[in-house]
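Below you'll find only one chain, the form predicted on its own, shown as structure tokens.
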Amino acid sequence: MAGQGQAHKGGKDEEARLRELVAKHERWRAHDCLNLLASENLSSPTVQRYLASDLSRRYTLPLAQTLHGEKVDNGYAGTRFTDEIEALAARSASRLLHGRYASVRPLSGHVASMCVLAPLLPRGARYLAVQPDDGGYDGYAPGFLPAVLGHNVLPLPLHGLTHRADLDEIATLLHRDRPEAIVLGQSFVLFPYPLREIAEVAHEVGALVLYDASHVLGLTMGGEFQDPLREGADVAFGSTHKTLFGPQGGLLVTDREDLFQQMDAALTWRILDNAHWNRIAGLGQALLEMERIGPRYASTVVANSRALAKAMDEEGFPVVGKSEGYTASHQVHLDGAEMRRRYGIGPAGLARRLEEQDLIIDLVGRVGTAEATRLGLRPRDMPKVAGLLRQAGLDRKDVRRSVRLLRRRFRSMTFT
């Protein structure tokens, strides 16, 4: 009785912590902070509303089966509702990405990736795809999705800081190794593929081409990046909070009724089984938005990131692809290297010092727009941050005051 006594007067203390904590995050990250997170962006007042609606505790089974000798398309009644706000979600997804099928079930661009390759590649298949060290994704390197779906991941190379791909190298491996496919897609990403030509090799060899677009895809759905279904990709997928600016979560979109079936198939009690109906419902809001405003929001996260990488230059950063014009993306990079050689601080330091003064950058050397340009950041706005920066993160000045200032003249979400 004394351990129970004491686990409900826990309890309560413990309540009363959580809650001090979800206040204290949610000043300081949603109202005192600028974020330059490129991982991260903000979600419109109708998606969070949807993502705390009766939806969070539903389910819905959608699989044909056939249950006491009776066929049902469903594993539960008082799905309705549900199942067209899934099938509304995905025509969104469709058109804005060109395709013909989609999928907005998978929970993250990582249960996207696995809904893609386990239906697709048989266990011993070979892919290219780009590793860590030239700005890959993690999860595609050798102990991480390969190991666990029993495939052989072989690298794709990419050169130079700002990770470009050579066309020639890339043709000469897909036709010495006939990979069963090549997946694009990389963590660190300022310009696009040269994706028609790729693919057109790929196909040549008989490998499927498969585009992660995790960071890019509100660039890609807003006309801005490039089209993967159109310019050759056989599947288009990812996570839908990077650029895209929806909840937490993935979909998968294609333009193959084969290839969609297969994928389809292999969701239901294989990869997942309840989808998070509310999460579905405030992704399909996002998307709707995406097709309402996507060009100019894309466009001015563009324009945002050019303009940051040029005044972070010259406030003396070393910012990669200056030859190249910086950047085609929503993300600016550093050189850590050379960040270590003219300041003794490396791109992990960096991030620390800033975060003293509320301002958030990756540990990585990644610097990204697309919340930015949701609080209604212009490209006029860029050197007022890059002085921020530079003052915050190599002068060791204190800047809280002028970054709250900042935040206060952009409370208003934009692009809404």
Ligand SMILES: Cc1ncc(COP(=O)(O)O)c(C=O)c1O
Contents of the next structure:
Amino acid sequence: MAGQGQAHKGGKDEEARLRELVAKHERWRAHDCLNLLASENLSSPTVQRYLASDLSRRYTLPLAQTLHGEKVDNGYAGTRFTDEIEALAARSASRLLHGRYASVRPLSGHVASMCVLAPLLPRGARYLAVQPDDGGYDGYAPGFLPAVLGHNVLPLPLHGLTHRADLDEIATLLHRDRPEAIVLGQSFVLFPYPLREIAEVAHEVGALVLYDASHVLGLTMGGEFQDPLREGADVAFGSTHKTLFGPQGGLLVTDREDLFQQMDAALTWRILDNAHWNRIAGLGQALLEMERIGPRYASTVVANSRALAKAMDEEGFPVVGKSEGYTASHQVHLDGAEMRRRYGIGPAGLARRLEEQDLIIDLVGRVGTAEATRLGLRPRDMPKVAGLLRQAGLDRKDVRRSVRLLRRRFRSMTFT
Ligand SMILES: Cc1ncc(COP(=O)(O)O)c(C=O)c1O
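Since we've got the form predicted on its own here, give me the form predicted in complex with the named molecule too.
Whole complex next, starting from this chain.
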């Protein structure tokens, strides 16, 4: 298991094995498989180049302090270029999310949540958040982030298989419970919230509106999903590697100087120390690419997921949300209970069957189109993809050759 060491030394055999594992993984996942995981994406060659750059080994601590009686503005020497790299990435994040203050330092989406929740909400504070049964992120369930940070989470209910928010119900909860914050954002996300209306009520009762955009960040930045800060959220934050095609990491953006100061103060020595500057250079590149091609990329992702949802529906998959147009995001959802009723197999069993055939989807009934879009697949290609999913997942046919042929047609990255 992970981390369980043997008593003997690693040696050359294990180095060779490690090399082989990385090569096999790369061959399989990057070249042979069609990846339809909703939380993954491809980064451009320039992003990958920056990730492997010298920055991956360096420190910087751009903090004014007095060391042995001398005033310094950085705790390290050799940082001549690093701080400008960070500033450049943060400026791009600010422009894309329409807020004046940004940090690109959080190491992941989960860490970004901590960087927002820990400094803004005191221990004992209560916040409303969507729970996993309604499509929410597991991290906001009571035993996880709330337990670690000493907060109390109140469930924010959503409805139906498409997880719709009921504004009256949310308004009632906000007035009744008067929480310190409402955290909006889901792992299963098909449609935007009525954010303006929710934010209006939340602000009336003094609650902060914290928007976890992890899944939809690239769509939001491309103008294809809701624009949280303009619609009333106080802070927008999340992962940088799902629909945004950056390296794995996190960011946060706000238009409020007071909130930014609190969050920024928590970044150094409370939640983070060094912030991985190669990742930040890669993220800066991805953000600048997003400024250039965002609208075309994001609208193609959503057009692809709608086309895939329709095609999968036509192939007999129980796709959620037909009467609502299936989806307005990068995700397509399957109704797990209906899947079992029709075919005697749930989403996890389906994903395992598909994996055998080099088709990768979530084990939780979620299919995503961001990576396929980057590879150049378009709505006209989605009936082919749905057909492969049907043959491999429901008819149990061997489609590996067809998947490889498809991947051969879509080998190079688009939108770079
Ligand atoms: C809504 C939401 N927030 C946060 C996270 C955590 O993101 P990360 O994996 O970047 O830590 C996820 C992960 O899927 C998520 O769906």
